[in-house]
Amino acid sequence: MPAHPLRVAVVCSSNQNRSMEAHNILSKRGFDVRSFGTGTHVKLPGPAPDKPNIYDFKTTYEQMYNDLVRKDKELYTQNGILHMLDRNKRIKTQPERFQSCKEQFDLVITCEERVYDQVLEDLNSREQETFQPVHVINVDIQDNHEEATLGAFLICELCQCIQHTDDMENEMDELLQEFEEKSHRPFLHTVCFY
């Protein structure tokens, strides 16, 4: 087992959904966790598929909880977003970016395969300086409400799991594999090192 409280963070694209899902179970039980999104904005749903409600990933929850409230409350409140933005709120002030933080994880968990290549490309792209490893594992999450809950109880079960492990380095692809096998679900792994 580590000697530590393993160090997560949990991406998506926007850090609103499932990365603050998974945020919001790992904290209730214990983690040292943070969430962040890769993308160049923040994007919720908007009145149609192409009219997203687009924001800076320095605006606060509270604010676009507000600007939602004065766009449609009805419509936003019906689908779940404004729901969302007051767990987010108090969870957090405002999303972050991943690549806009320089701190150190033993685990960096993306939920999707396209984050994963954002999270690797960055960590790749650092200077390497300490040489410390992290594990970075993509669980594809469908980004709805009920994939989001089902996928942070998933990530929950799994961080558990590795941090009850005697050697993580060692134990972490048959652990993975297992994961696999029970969740029905593939799970992409590569270590980088700080």
The other form holds:
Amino acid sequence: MPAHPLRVAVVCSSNQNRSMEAHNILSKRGFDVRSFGTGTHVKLPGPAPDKPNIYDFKTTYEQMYNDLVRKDKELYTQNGILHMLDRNKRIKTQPERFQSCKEQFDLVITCEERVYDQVLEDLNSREQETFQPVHVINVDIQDNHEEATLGAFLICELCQCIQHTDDMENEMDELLQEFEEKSHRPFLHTVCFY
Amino acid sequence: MMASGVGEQAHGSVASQFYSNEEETAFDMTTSEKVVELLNQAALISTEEKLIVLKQVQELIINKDPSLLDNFLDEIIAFQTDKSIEVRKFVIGFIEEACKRDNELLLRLIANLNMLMRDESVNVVKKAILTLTQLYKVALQWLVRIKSVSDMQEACWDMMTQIKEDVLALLDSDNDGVRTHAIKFTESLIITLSPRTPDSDTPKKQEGDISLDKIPKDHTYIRYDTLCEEGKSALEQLLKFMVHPAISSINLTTALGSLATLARQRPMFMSEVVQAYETLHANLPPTLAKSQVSSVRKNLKLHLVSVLKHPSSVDFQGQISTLLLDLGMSQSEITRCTPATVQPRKRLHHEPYVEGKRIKMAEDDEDKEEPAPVVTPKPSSSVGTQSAIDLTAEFLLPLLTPDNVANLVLISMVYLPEVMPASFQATYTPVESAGTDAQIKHLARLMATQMTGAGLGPGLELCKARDEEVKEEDGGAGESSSKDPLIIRKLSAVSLGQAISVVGAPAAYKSPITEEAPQIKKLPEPILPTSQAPGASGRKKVFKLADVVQPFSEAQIEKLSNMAIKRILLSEKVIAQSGMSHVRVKLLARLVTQFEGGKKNDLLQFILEDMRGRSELAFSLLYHEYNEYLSQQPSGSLDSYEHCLYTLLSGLQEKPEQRDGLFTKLVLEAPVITDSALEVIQRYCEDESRVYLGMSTLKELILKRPSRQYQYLNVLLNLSSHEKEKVRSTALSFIKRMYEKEHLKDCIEKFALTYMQFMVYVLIFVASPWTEETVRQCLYLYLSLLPLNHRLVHELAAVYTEAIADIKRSVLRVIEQPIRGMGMSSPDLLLLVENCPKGAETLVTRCLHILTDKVPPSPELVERVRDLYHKRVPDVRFLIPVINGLEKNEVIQALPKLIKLNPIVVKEVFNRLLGTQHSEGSSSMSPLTPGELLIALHNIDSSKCDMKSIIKATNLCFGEKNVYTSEVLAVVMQQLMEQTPLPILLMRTVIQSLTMYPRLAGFVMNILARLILKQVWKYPKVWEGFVKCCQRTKPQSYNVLLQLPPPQLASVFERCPEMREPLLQHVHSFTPHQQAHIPASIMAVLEANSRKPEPEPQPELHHPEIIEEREVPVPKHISMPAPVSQAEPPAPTPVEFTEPPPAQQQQIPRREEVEEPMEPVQELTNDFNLQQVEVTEEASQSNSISEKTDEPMEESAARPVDVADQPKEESEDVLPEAGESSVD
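Starting from the form predicted alone shown above, please give the structure in the form predicted in complex with the partner chain.
Following is the full complex, with the preceding chain placed first.
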């Protein structure tokens, strides 16, 4: 078992729902976790599907929260967005963009294939220095509250299993195969280097 | 808190934070003192704290005060034996930092790194590899700078080279992570050991890194050529590693990335890289799981794009974009990733690919000896592979005609695996441009790649030959330059290896380097406890077979034997070609019968995949199984055989479209049919599409396997009551054929009877009521046997008498067909009629009806029925079916009883008698002519039958207008009129005939006149009718009236006073001569209003209802012909006729009234209800016809019928009027 806790990054598109749900659970279980989004903006559902609320990554959760309360408190309470933002602001101040983070991780977990592609593209475009490997695993999660919660538990279980391996890199393949069978979903998995 | 601290230290400079904190608390200390104190602390505290402290020390002596580095080096290095992995990893990190800070330290630390490389923890080894990746470059750069290399430095480099080889060897490590790190090391090594060129895409941070081009060719120790060779060999190793069939997904991903980096940073390798990608894409390792395949493909795409973006990919754009297309990228996306400079080429797309290749090949040929324009000569072997594929592809291209390709596909079909491998499934993209030149070229290349990989093809041979030449030439030229350093390096490597393993032993070596070797090794010596040394080198083990070879586990044995059998299975085609398939079949059957479970199922599955082609195998297996069973007698079990047979049969049964009789063959040739097999056969028979084949098989079984024939027969018998019509009827027809066999007859009969008896005995157990369907199920078999064996009919009668009413009803419905089949000449049927068991009357009646429905009854049948009727059951209804077979007087005798039955039955009787039944032929048989019938009705003794029924019966006759034509009626009237005494209903019939046929009026006048002669007034009822008739037929009747004797004429006027005046006027209109003929007495009656009473006292009314009845039509008839002139009398009548519905309602209760006294047995009611149900259809038809015809017809014609149907109602209404007229 590795002496240090896994350094985990959970990445979704807007660093609001899926990644934050997982961030929440993983940090409660004692992981060294950070969460990110890969999108160019932070998007939250708006009054209509074609009218999302768009923020940049500098906007804090608090500001978004206040903005939405002002716009339509009823609606955003009802669809759970305010509740989510409230949770998020207790975890950290603002969403973070994966591409802007230079910290190194052992494990990056993405929440959908598009995000996985973006993470891979970013990691591969970086100049290699230390050759320190980072495993990137994609766990497909639909972007809604329920799936996010279920997905977060799955991610957490996965991280715990990885954490408990004697030799993570050697056992990762097999572990993921088992997980695929158990959870009936395919995981994309690759390794990149810092 | 602690945890996160440790975590973050690795990737930030947080250590300095701790350091500064520490500094604040101990601000007075010198750096050196601080380090000492920290190191002292570190020896005592826990791992996590130790790491923090050590990081502080590192920060202090490397960054803050490097002068201290040398002093404390040994103290830090001492931690390399720490128990904690993390601490040991820290030491490696420290070595890296220290050596980067002061390259000279390499001399002292390289041996320690070497030792840590062999650490027992993979994580330490991995860290060491990472560090080595950096330090290799550092060391090379450092040495290159030095003009004159010392012995110690040489030894250091040699060790570095040795470690490098060790890491390359780790590509074959057991550990996935270690291999991954080794790949990355190899990548970095190749980049270092190859020249950077202007088109190299070098990351900024590695701008200053050493590479082959910076190495002076005249260096005293470092040999340019050697390094170049090493680089090439590393690349070869990497490429070889990549094509390993069992490569893990992560290693593959890593290698793909490394190749992309190589291609971009060293475009000279572009060709090898693209080719490796091509090979990989065509041969994804079969071991990959599905999701891994998609991951790998994703990576391949990503890296191909990054390679494509490099300007030097120009020559390979064709190949790369073909690959990308295969990977699911769209052409437009590919175009977007293609460097702009190649725009003109891109338009041709596929063309440049070939052209480029050709040019390249030409170059290759020319440049055999000369280095390629990209400074370095290409590694000869890879050039060989490259051109081998090209050559083979060129060779294949013209051969790929549609015919050849089709043949190839057909041949390779045989070798396709049963299950689509995940890699194929994921990589398969439909061939978009099949048949185009581009696609054929692509195909040729794919095949060439495969062939070259397998060591085949003309290209490879050509290349081999060429390589040999090249080597010879190279050998001559490069001997002096390349051989020497190689030897030196090897020597030193060997000696170093020994030095390491024998720690601290000073050895006397001849070469100058060896003197230095102990020094290199001495460096870690003070730090190393002597006991540690064997640990480091203790990895070498003596080879023992037992250590390496372990006994297989059960599962492994199982797996291996399964695979062995599978191979025999799959070799079907090959063996068939060699003509030894019988051996294979025997072998398989023998082998498999000896194993349990999986293998058998595999084999069975295999057989079922192509049962037709593998039937020989199937039979062989089956016989072997049976043989196995026999050999184990008496204790042997049939289970295994049964399973085999069962699986094969059900496999065939479940497969659609298997019409070649294989199933039959298997069943008939199986040594034993087990119960479960029989179940499958039954299922097979129940399949509507195969029922015939199934039952033929079953029949064969029954006839040819006498030992269990009853069991098989039972299956067939059971199917005879199957719910599917087709199954049932087929089963029945088979059984019928079996029934002819004497020895099966009993069994079948017994079964049928048992089934039939269910109707009586199962009654108690069946909760749900008997439905027609269930009754039918019990009877199917029986009824189909009945025509074959008439004797059985008595059994039915026996069961019938005991069954409940519902069942009886159903039975009566279903027996029609078979009874008709038996025919009325059947002695057994006649016997049944003769005996007519008590309770089976309805059954017999039904039989009679069925028999005589279409055909006139035979004399024998009539005889039996007559007998039955007279001697045993005097129910007149028995006679109905055979009524046409009876004597005339018998019919007349029975008439009173018959017409008292319910109207529908009466109607039927009349239909039979009058021949108005739907069928032909019976009318000719009728014992009575229509006229005779009507006359017989008039002559029925009123004591035997009430007048109402008679009237209804006559009305039925009048209803048959086709039969009772005016001529018939005239004859009837004539005959009736001649009778003495006159029949009561005479005048009613006369009036009714007149209504139907007004043209009979003249004839009627004649009748009336003749009646006067017969002193009609002596019959009160008839007389009454006479008057009405005259009333109706005036003025024709005036002449008749004038013939009446005066008292009777007066009586007429008494009844109808309004007649007098017109008659008088009629007389007045006579010529005087004519008037003279009128007797004076008559004239007196005409002119004077004489009040003479009736000449004779009215006799008592015997039949008051007759008057009513007779009265009924009268007012109506009167009203009808003269509706305008006589408006008053008809007033009440229309009211009556506007309400036909109540009349119909009344029919029902009345029918019951009539029947009640008739019913001898309760069941009979049911029976007749049943018949009514059937007859009502006809009745309703005729009703509707009459209803329709009513409308156009004169109402008067319809009325009598209607009236007769509702006598009560009418009598109430009509009575007052009749009363008036009669009282007056």
